[in-house]
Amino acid sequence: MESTGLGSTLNANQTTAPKRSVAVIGAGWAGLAAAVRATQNGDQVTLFEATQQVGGRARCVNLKPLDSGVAGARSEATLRLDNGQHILIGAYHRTLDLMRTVGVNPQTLLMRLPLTLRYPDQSGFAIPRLPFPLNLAVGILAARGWSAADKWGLLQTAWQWQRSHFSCAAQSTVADICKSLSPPVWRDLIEPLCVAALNTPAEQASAAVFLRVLKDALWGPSGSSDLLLPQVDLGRLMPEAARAWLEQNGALLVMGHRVEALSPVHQASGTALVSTCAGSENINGWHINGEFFDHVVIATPALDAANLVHEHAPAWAAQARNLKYQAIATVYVQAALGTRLSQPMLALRTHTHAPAQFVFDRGQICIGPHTGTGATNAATPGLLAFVASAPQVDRMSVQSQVLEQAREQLNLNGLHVLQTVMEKRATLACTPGLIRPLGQVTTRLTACGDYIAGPYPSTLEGAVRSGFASL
C-alpha cells in the first residue's frame, strides 16, 4: 500500500470507537512505521518490544565515558554513537513523512548535500544543484581524475539504462551491466555507489535492484539524489519521536516484553475459539498471551519472525530462514580535535587491507549536544565513523586494518578507536533473483521490515515502506 503522504493528524474517525485491534511486534523503524500507520487507521495498537528502547538495528548506543584519546582528556559525559553509521537520500520520501507525522523536521536534523563521492586526493564524482538531467551531465564532464573517453563513455551508459527503462535481466550483476565502463568510472562510481545502495559488493549485487535505486535517485525529482546526514544519533531521528507520539495518541507500548508464541483464533458456528488445526481462511485473529487481536503485524528480524510463525505457516518461515546477509562495520574513531576532513563524508580506496569504503566526519555533520539528556551527542570535533560493508575479518582486524587505512589515504595519526560496532546481519545480501518473503504471512497476519519483498534493497525506506504496508 502506497502514501501520498501520512499527515500530521489523526483521522476524525478517530474519536470514535477503534476500527480493531491490531498487534505490532517490534519496534524497529518499520514496525513503528506500521503502528503509527494503524493508529491513524482509527485502530487500537499494541506495540511490543523486547528491549527497553525502540529503533531497532538504527538505534542509538551510548559510550561511557567518552575517552577522546587526546592529551589524555576524558570526559564523564555519555557519548550517544548509533548502531551503525547511517545514510538517507532525497528520495527516501517515505521515512521523511513518517519522520514529519511523528513531529521530526527533516530540514533541521538532516544535512542535505548533492551526491557527492570524493576521495581524500578530491578526485571523484559530484551532482551540483541543477536541474535534470542537467545536473547529471555536468557532474559526469566536470568528474576529476577521469578522461574524456571515460566520461563518454559513463553518459552512453546511463543512456541506455533510460532507454531500456532501467530493466535488465533478472540474473544481471552489477558488473554485467557495467561491463562497457572504464576502470575509473567503475573504481570512482559504480563501486562506491553500489555498495553506498545496496551494501553488496558489485561484482555480486543484483543489477535490477541497483538500478530502482538509481531510477529513483538520479532520474527522479529534484533533490531526489541528494545525500541526507544525520545530524542527530539515530534515537532522536525518528524512533524517539515515534515512541512519543504513539503514546500521545493511544497506543499502548509493552517494552521489555518478547513475544514467544502466536495462537490463531477461528471462527466455528458462530462462536470464536482457540485451533492450531482449522484452515487459515477461517482465522477470525490472534491470541498473544491470552488477549486477542483483529490483526498482527510481525516487524521483527526474519529469523525471529520464522520462529514465531514456522507452524502458521511454513513456506513462509523457509523462505525467511533462507535469507542471506551482509556484514557491516563501523569503527569510531577520536582524532586529535582540530581534525577536520575536506567534506563531511568521503569515499576511500578499498583493497584486501583496507575496508572502509567511507568515512564521516561526525564532528563536523553532527550538532550541539541535546539538553536535558545527561548526555552528549556526536558533535565532537574530530570524531570519525568508518564504515566497512561485507567486511572479510573479524572485529579487531577491521579496528586496525581501518586505523592503517586513515594513517595511509587520510594522513592522519595518534588516532584513538572508541568503539567498533559489528552487525553480522545487518542487511541483505542484495544478489540476483533474490527471493524476499512477502508481506501477507497468513489470514489477519503480515510482516514488515527491510527483509520484505518490495523495490528497495535492506534500508531505512525499504523497512518503513513495509511497515506502510503491513495493514
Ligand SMILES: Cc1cc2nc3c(=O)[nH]c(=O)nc-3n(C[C@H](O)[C@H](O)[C@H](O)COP(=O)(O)OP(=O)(O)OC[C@H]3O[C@@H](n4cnc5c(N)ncnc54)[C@H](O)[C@@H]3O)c2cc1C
The other form holds:
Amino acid sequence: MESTGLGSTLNANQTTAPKRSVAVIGAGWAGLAAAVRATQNGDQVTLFEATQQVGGRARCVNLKPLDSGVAGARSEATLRLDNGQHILIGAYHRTLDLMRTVGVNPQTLLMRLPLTLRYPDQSGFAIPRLPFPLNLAVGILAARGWSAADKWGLLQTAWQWQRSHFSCAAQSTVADICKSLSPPVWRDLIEPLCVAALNTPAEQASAAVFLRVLKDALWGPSGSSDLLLPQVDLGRLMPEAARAWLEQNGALLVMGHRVEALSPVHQASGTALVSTCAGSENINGWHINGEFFDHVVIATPALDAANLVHEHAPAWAAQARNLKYQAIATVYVQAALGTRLSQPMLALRTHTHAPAQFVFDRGQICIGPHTGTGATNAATPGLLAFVASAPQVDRMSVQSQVLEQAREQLNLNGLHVLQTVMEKRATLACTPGLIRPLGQVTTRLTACGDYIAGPYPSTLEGAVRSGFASL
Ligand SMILES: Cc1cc2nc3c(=O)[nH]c(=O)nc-3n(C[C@H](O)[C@H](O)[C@H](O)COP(=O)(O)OP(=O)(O)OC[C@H]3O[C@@H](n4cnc5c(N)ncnc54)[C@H](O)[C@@H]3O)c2cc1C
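Alternative state: the form predicted together with the ligand, after the form predicted on its own:
All chains and molecules follow, beginning with the one already shown.
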C-alpha cells in the first residue's frame, strides 16, 4: 500500500505541536465511534477497513432485483435490506449521541414505541412511559393473558430486583433469578426479553448483565425502555453519515484494506522491531505497512484482534480467542402487498421447530424510497423480517421452519423468501462470569468492539461505548 503520508514527523517550519496520528482498524460501529471521537479530539485519523463497506455487523446489504422476485415499482431497483434486523432502546444514549454528531436525526430515522411484547393473539406486555416503578407496575397489571397470581409473582420479583439495585451474584443465570416466576411470565416475558437484549437463551444467560440492561431501561429517564426501530437500512442509520463526517473533518478512510500486522516502534531507535521479546515499556508508536502512528485502536471482531496482537500481548490475545458466540438468522419474506401485522413488531411462540422469536413488519416501520443511489429501501407493504436468535439448525432449515411458523402463528401463506442471512458470530454468548478483554492491550495500543469489557452485552451501544472509551 502507498504511504498515506500521515506520519507524525515534524516539519522544520511547524511551530504548533503536531497532531497525534491515530490509526483505527475496522469500520464497524465501534471503529466509527473511535474515529469520530479521535477526530473531535484533534487527532489525525486514518481508518482502515477490510471491506468496501462501513458498518461491520450492522450494515446494509443490497438485494439484486432478480433475487427479489417482487413485482411492481421496485423490480428495477436494488432493494436495500440489512445483514440482520436490529432493535435499539431509548437507553442507548451513546449510540444516539453518535448519530447526532454525524448529522443523523434519531427522531426521524428511528420509530419510537413503548416497550411492547405482544403476540399475534394480542396477549403480552407493554411498558408505558411513566417513571419507575410506576411504568413496571402499570405494565404488569395491564398485561394480557396472565392470571392475578402470575402478575403478583412478577411484581414481587421486580420489587426484590429493585431493592437489590438490580445486582446479583456474577455466576447466576437469568433462570436462577426468575425461579419464583410462573411459567406464563417466564415464557411470555423473560425468555423473549432476554434473547432480545442478550441474544442468549435465558437458561444460559448472565443475570448480572440482564439486570443491568433492565435497570438502565426501566429505571432510567422517561423513554429509556422505548424500542427504537430503524426506519431506514442500517447503512443510512449511522455508518454512511459517519463516513461522510469523517471525510469532511479530515480523516483518511482506507477502504478494502485488511491490516495484517502491527509492529511496535521503540523510543530508543525509532525503528520498527520485529522481535517478539521486546518489552512494552518503551513503545512510542506502531507501524502499519511501514507507516508510523502514535496510537492504534483495533476495532475488529475479537478473533481478528487476537491475530493482530498475539505477538505483542499474548495473554490479551488468548482471552479474546476464548470467547464464545451466538448466531442470529434473519429471514426476509414478502407477503401479499396488503399484509399488515397488528403491531410493527410482534413476539412469536418458539419451540423446537419454530425458531423465530420476533417478526418485524418493515412495510409499517420503514420510510420512503431513498433517492439518489438507484436503490430503494424496504418500505414495501408486506415485507417481513423474522429473527431467530441462537438458532439450533442451519440456514436452510431455519428458513423452512420460519415459513411454517408464519403459517401457523400468523396465518400467512404464499410467502416469498427474499433473503435469509445467517450471521454465525453475531454476538458474544453472554453467560455468567464471562470475562471479556479490557480495552487497553499494551502501550499505545487499545481495542474496542462489542466484546470488550463493559456494562453492556454485545450490542450497538456496547460497541459505541467502547469506541468512545478507546482513546
Ligand atoms: C444479525 C444481527 C442482529 C443483531 N441485532 C442487534 C440488535 O438488535 N441490537 C443491538 O444493539 N445489536 C445487535 N447486534 C449486534 C451488533 O450488530 C454488534 O454488536 C455491533 O455491530 C458490533 O460492532 P463492532 O464495531 O464491535 O464490530 P464489527 O461490526 O464486527 O466491526 C468490525 C469491522 O472490522 C473490520 N475488520 C476486521 N478485520 C480487519 C482487519 N484486519 N483490517 C481492517 N478491517 C478489519 C470488519 O470488516 C468490520 O467492518 C446484532 C448483530 C447481528 C449480526
